[in-house]
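One chain is shown next in C-alpha cells, namely the form predicted alone.
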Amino acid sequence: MPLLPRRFERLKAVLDRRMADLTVLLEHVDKPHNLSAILRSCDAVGVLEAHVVSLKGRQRTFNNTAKGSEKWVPLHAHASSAEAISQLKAQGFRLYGTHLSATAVDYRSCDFTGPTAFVLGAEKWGLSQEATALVDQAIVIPMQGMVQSLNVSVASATLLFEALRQRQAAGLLPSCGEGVPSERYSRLLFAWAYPEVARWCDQQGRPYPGLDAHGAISEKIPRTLRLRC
C-alpha cells in the first residue's frame, strides 16, 4: 500500500525533531511497565535511542504502556555496564548516574545542554558499584517526604524533560533535522517509511531506494520490492 503524504510528513516532523546527543543507559531494568513507560518518555521528549545492560537470561519485553514507542525509539543492547559507558563516553556523552551518595548533586544544577547520558538502575537494587565509579556525575532528584527515590520510570521522565527545558530555553532544540548525522537521518527516515522494504534491503545487502519530495520511492525497483510498499 502506497504511503501517504500525510504519513510521510508526520515521520519527517519527528524525525526532524529527534536528537542523537540525548540518551538513557538501563542498567537492569527490566520489568515491561517500566521498560515501555521510559522508552515512551524518550519518544516524547525526542530521543534518537536508548541503551541497556540486561540480567543475563532476562528477555526484554514491552507492555501497552509503551504505546508502540519501541518501533521509534531503538533499544541497544550492551554485554556489560562498562561496555556501554566506555562506548557512550567514546562518542562524546557526559554521563549522569542517579545515585544517592555524597557526592551527588541536585540534578537541577547540572547542565544538560551538551551530549547528555542519564544511567539509571533497577528500583530494587539501584546502580551497581560498576556503574557508579565511571559515570562523570552521581545526581539526585530530592524527595519530601518519607520515600527517598521514584519509580525508575518516573525518575527518567523528570530528568529527560529537565534537559528537554533546557535545551529549550538554550535555543537548542532542533526542528530540520539537525539533531541526526544527515547520512543517518536519510537510513532512518526510509526505514520508518517503508520497514519491510529497509529489512529485505539489509538482508540483501542493498542500500535503501531513494524518496521523493512527496514521500515516494523514486527508484525503480525490482517487482519484489513493490510488493513490499
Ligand code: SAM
Given for the second form:
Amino acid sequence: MPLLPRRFERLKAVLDRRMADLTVLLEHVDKPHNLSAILRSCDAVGVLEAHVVSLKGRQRTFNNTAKGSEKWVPLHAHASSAEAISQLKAQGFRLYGTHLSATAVDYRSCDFTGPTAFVLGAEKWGLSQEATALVDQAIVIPMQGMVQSLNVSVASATLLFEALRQRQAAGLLPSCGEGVPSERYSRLLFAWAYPEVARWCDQQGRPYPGLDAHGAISEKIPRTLRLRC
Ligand code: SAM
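Coords for the form predicted in complex with this ligand, given the form predicted alone:
Full complex below, order starting with the chain above.
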C-alpha cells in the first residue's frame, strides 16, 4: 500500500515543528505509566528525542498511556547520569535539575529559549546527589498544598510546556523543519513514513532511498519489501 499523501503531509507537519534543542533526561524513572506519559508530553510539545538512565537490569516498558508516542520520540539510554550529563553538556545543552530544595529557583524565572534539558528524578527518591551536583541550575515548581511533590510526569509536562510557551512568545518555534539538522530530518521522515524499509536498510547498512515530493519512494527496492510498504 503506498503512503497516502495526507499521511505524508501529517508526518512532515509534525517533524517540521520538532525541536532538537529541547529535551528531558530521566534518571531512574522506571514506572511504565510515567515513562509513557512523559514521552507523550514530549511528543505534544515537539521534543525530538529524550534521554534515560535506567536502574541496572531494568527493562524499559511503555503502556497504553503513551498512545504510541514511543514511536515518535526516541528514548536514548545512557549507562550513567554522569555520562548522559556530560554528553548533553558537550552538545551545548543547559541542564536544569529538578530538585526540591531551598536553593532551587522557581522554574518561571528561568530562560528556556536556549538549548534546554530538564533532568527529572526517580519517583521515590528524586534526583541523585551525583546528578544534582552536575546540573547547571536546580529548579523547582513551587507547591502550595499538603503534598511535597508532583508526579514526575506532571512535573515534566509543566516544565516542557513552559519552555514551549517561552519559545512561542519569543517567536522561536520552528515551523518548517529548522529545529532539526537537515540530514537527521530526511532520515527521520523516511523512517516515520516507511519503518519497515528503514529497518531493512539499517540491517543492510544501506542509505535510505530518496522520496519524491508526494512521499513516494523514488528508487528501486526489492519487490517483497515494496509489498510491505
Ligand atoms: N521524595 C522525592 C524528592 O524529594 O525529590 C520526590 C520525587 S518526585 C515524586 C519525582 C520527580 O518529579 C522529582 O525528582 C522531580 O524530577 C519531579 N518533581 C516532582 N515535584 C516537583 C516540583 N515541585 N518541582 C520540580 N520537580 C518536581
